[in-house]
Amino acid sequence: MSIHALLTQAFLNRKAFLQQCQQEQTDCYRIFHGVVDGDDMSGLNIDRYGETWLIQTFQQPLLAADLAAVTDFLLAIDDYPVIYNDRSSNNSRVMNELTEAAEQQAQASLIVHELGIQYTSKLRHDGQDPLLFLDMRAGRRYVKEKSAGKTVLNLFSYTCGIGIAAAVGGASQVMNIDFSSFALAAGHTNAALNGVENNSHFVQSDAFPALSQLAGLKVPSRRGRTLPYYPKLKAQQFDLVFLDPPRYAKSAFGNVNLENDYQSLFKPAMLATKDQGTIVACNNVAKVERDLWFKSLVRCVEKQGRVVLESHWIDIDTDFPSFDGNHPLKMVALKIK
C-alpha cells in the first residue's frame, strides 16, 4: 500500500475522534501510528502540536519520495509548517538537518491546547520529546475531572501535564515532583499560562527521597555511598497520587525498573495515598502482561495491611490504536482505605 493510502486510511480511521478533539478544545493528537496504521512503515509517526505538523521517523528516515508525499498530504489538511525530525540514530535523538526557516519554527515555544487546557511545547530542544505526551491525554482527563477540592501528588511529572490538569480541575493543592530542572520550568510556564499558579508546587528531587519521605519512610540510601542533596519534606499523604515512572532509570537511591521492580515505586506512592484516597498506576513497557501487574499492585497494597476499594482501568484515547485492545501504556486507578 502506498504511503499516501496508508495515512489517507489512518485519517479516515480517526474521523470520530478528530470531531471529539474540536469539542474538547484539542489541537495536538497524533494522525498516524506506524506500529498499528503503517503496514511497513512502522517506525514512522506523525502528529499536530498546535498549528505545527511534526513528522518522527524512529527505525530508518524517509525516503525523500515519501518525506515529500507525507508533506503534501499534511498540507492538503492545513497549511501548517512541517517539521521531521529523524530519530532512528542512537539514544533517539534528532539528527537531520532542517531549512532555516524549519529550524526557526522547530526551535520556537508553541502553545497547544488539549481539554481546553494551555501547555508549552517546543518541537526540537536539549531534551528529545516535545514537551506533552499525547498517549497520556487520557490520564489528564482522568485527572482532570477527579480533582476538584482535592489534594494531588504528580510523580516524574517531567512538564507537569498531569499536575497542570489537576490545578485546572480545581484541585486544592497540587505537588509537581521532577529531577529535571528543564522539565519543571515548562511546568511553571504552563502553570502560569493557565493562571493556576497559586494551587501548583514544584519541587525539583530524585522520586525516591521524595517519596520516602512523604510516606515517613527512612529515605534509601547505598552501603558507603555519600548521598547527594535532596529537598527536605514533611510526611504528608494526598487524595490522589499519580504515578508515572520511566521505564528503566537508575539514581544514587534506587533504580527504577518498571518490568522487574514497580513495587519500590507503587509502595511508598500507595503509602502517600489517604485513606478512601486514589493511586494511578502507569506502566509503559509492553511485555509487563496487564493482568499480572495489576494482581501485583494489589498484592503490595494488601501487605501494607490496606485494601482496594475500588479499581477503574484508564484506556488510551484511540489516536494511539492497538493491535488487540492491550496497549503497552497501561493506567489504573485503585481506590484505597
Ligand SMILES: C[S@@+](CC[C@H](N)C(=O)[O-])C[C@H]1O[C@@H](n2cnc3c(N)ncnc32)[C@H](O)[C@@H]1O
The other form holds:
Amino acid sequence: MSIHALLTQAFLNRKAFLQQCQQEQTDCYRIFHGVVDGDDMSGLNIDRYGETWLIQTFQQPLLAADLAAVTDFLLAIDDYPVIYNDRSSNNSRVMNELTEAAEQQAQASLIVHELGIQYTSKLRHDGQDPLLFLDMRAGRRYVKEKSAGKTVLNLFSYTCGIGIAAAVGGASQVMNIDFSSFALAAGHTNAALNGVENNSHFVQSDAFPALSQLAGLKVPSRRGRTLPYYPKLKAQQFDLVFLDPPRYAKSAFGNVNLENDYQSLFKPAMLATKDQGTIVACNNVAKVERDLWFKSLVRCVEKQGRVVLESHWIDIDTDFPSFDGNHPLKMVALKIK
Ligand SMILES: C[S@@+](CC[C@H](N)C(=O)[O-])C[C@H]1O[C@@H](n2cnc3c(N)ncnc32)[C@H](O)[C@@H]1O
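What's the form predicted in complex with this ligand like, now that we've got the form predicted on its own?
After this comes the whole thing, all chains and molecules, with the earlier chain placed first.
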C-alpha cells in the first residue's frame, strides 16, 4: 500500500475516536501507529499535539518523498506546523536537523488539552518525549473519574499527568514522586495551568526509599555502600495508588525491572494503599503475559494477608490499536482490603 493509502486507512479507522476526542476536549492523540497501521512503515508514528503535528521514526528515517507525502496529508487535515523527529538511531535520540523556523517551533512550549485538562508539551528538548505520553490517556481518564475526595499517590510520575488528572478530578491530596527535577518542573507547570497547586505535592526522590518509607518498611540498603540523600517521608496510606514505572531503570537503591521483578515495587505500593483502597498497576513490557502478570499481583496481595475485592482492566484508547486486543501496555485497577 502507498503511504497515502496507509494514512487514509488509519484516519478512517479513528473516525469514532476523533469524535470522542472532540466531545472530551482532547486535542492530542495518535493518528498513525506504525506497529499496527504501518505495513512496511512500522517504525513511523504520527501524533497531533494541540496545534502541531509530530512525525517520528524509530527504525529508519523517512525518504524525502515519503516525508513530503505525509506532510501533505497532514496539512490537508489541518494547516498546523509539522515537526519531524527522526529517532531511528542512538537510544531514540532525535538525530535530524530542521529548518530554523521549524526548530523554533519544535522547541516552543505548547499547551495541549486532554479531557478538558491543560498540559505543557515540547516536541524537542533535552529529554526525549513530548512531556505527555498519549497512550496513558485511559489511565488519566480513570483517575480523573475516580479521585473525588481521595488521597492519591502517583509513583514514577514523570510530568505528573496522572496526578494532575486526579487533582482536577477533585482529589483532596496528590503526592507525585519522581527523581527527575526536569519532569517535576513540568508537573509544577501543569498544576499551575489547571489551578490545582493547592492539592498537588511534588516529591523529588528515588521511588525505592520513598515507597519503603510510605509503606512503613526499612529503606533498602546495599551492603557496604553509602546511600545517596533521599527526602524523609512519614508512613502513609492512600485511597488510590498509581504505579507506572519504566520498563527498566537502575538506581543506587534498586533496579526497576518490569519483566523479572514487578513485585519489589508492587509490594510496597500495595502496602501504601488503604483498606478498601485501589491500586492501579501498569506494565508496558509486551512479552509479560497479561493473565500470568495479573495472577502474580493477586498472589503478592494475598501473601501480605490482604484480599483483592474487585479488579478492573483499563483499556488503552483506540488511537493506539493492537493486533489482537493484547496491548503491550497493561493497566489493571485492584480494589483491596
Ligand atoms: C515511563 S515514565 C513514567 C510515566 C508516567 N507514569 C506518566 O504517566 O507519564 C518513567 C519515569 O520514571 C522515573 N524514574 C525512573 N526510575 C526512577 C526511580 N528509581 N525513582 C524515581 N523515579 C524514577 C523517570 O524519571 C521517568 O519520569
